[in-house]
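The data below hold one chain only, encoded as structure tokens and taken in the form predicted alone.
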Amino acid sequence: MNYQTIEVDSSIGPVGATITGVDLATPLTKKNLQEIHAAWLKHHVLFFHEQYLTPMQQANFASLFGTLDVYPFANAVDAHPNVIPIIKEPEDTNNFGGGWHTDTSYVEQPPKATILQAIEIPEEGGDTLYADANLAYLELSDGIKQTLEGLTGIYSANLVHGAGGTYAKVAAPGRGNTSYNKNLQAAALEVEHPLIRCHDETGIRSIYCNKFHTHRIKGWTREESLPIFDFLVKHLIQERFVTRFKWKKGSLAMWDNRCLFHNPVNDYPGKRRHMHRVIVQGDKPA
């Protein structure tokens, strides 16, 4: 595409691209708008960086992509109810969303877009790292992609957010995150999805399933589908297919969660890092 109006470098890596040449803070034009969402829908994830957003300004900048959503298992910033804070404070051992994931896969209609700004970084470490799903999905073999195309999955966050939830047990303060809600009810509820989707916009098919969001194969008992979650997580974080994006005070991530997977390193004990995530909703996965 020949981009008149932002400037879209995609030498990051494998995936995603930098962003220059528009102030997020400020009304964006129609053609703004096409070209970003066009190079997002190209490129998979979006990095601007010195994007100094208010609460509002995040969310409506968010909002130009659909509706936003709310997500259940934090507590939002009083400025805004759709940004909620993501904050390891420097006594933390753990941190908010650790591990390969796409973003709240386990809702009726998982968001589509979240848009993540950095308000508070750590010198050193503090990294996301981000998955080609759609990429990996193509160079799979013809006949693991037959199986999984008729494979539906169970997807429910009491693996991560339920009583016994990998995560409830340690998100307390000092522990992990500081706006962390306990929301069993949430947690309890399973839905189903494909563990291969197609993107509702371009077209592409992805892989979806990991072994947090996804608790089994339908039909299958979880001990049966844990090999597969885990021989296709292994497969699609393959350095061929990852870009590794280093914060910046002012940083500012939009990436798809309808074809990418995302990984927050943890490695900055000691230290406090400081975010601010919205999310959009997106269609039920197909």
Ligand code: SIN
Given for the second form:
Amino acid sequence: MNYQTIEVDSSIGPVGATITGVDLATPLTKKNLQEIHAAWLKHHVLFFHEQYLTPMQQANFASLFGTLDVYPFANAVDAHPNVIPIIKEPEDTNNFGGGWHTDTSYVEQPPKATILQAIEIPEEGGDTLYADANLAYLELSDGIKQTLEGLTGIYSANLVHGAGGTYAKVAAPGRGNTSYNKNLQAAALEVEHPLIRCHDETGIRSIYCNKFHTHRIKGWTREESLPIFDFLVKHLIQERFVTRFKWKKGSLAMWDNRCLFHNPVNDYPGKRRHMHRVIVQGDKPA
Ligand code: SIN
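We have the form predicted alone; now please give the form predicted in complex with succinic acid.
Starting with the chain above, the whole complex follows.
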């Protein structure tokens, strides 16, 4: 595509592109928006630098792509009901979202977009890894593709946010993160989504299940299902599918949860990392 209002540089890695030439704090033209949307669909994750958006500006930018969603396990910042703080304090051991996943896949209509801005970043570490779940799907054999296409997953937040979940055991993701909202009712819900999903805007197919948010394959036990989830993630995180993004204060990433996995690296003990996150509602995966 020939972009006229933004510069798009996809040399960062196998997935994603760095966008320059646009100030997200100012009103975007229709052409700006069309080009950002087109680049996002093509590259799955867009990286911007030096944006420094207020919560209201970040939410306004996100709302250009759809209705803002409410994340069930965190309280918002005071300035905006859809912006959540993601903080790891120096004394915390656990980080929010640590492990390969797509966001909130355990709800009926998981968010299509996540827009994350860096407020404070450690000098070293704290990168986020992104893996192209469409490319990884395309490189599976026809045999396993056919098997997976027929399978439904039982998705639930219980493994992470339930009473015996990962976060319950360590108090909360980032124990200093006072915004954490223990919501056992939301954690107990189970929904059905395919293991492989189709992108509702582009039609591409991608690996969707993961062992943190998919409890089991429908009709299978957790124990029987885990080797499949483990195999798929091992396949997905091969170097040829993964881009590492190094944050700076004011960096902003906008990713497509329908075709991309991510994993924030927890390698900065004793340091603080502070982000603001907004999610945009998606359709029921099909
Ligand atoms: C998330 O999983 O949404 C958080 C990602 C990050 O902190 O880099």
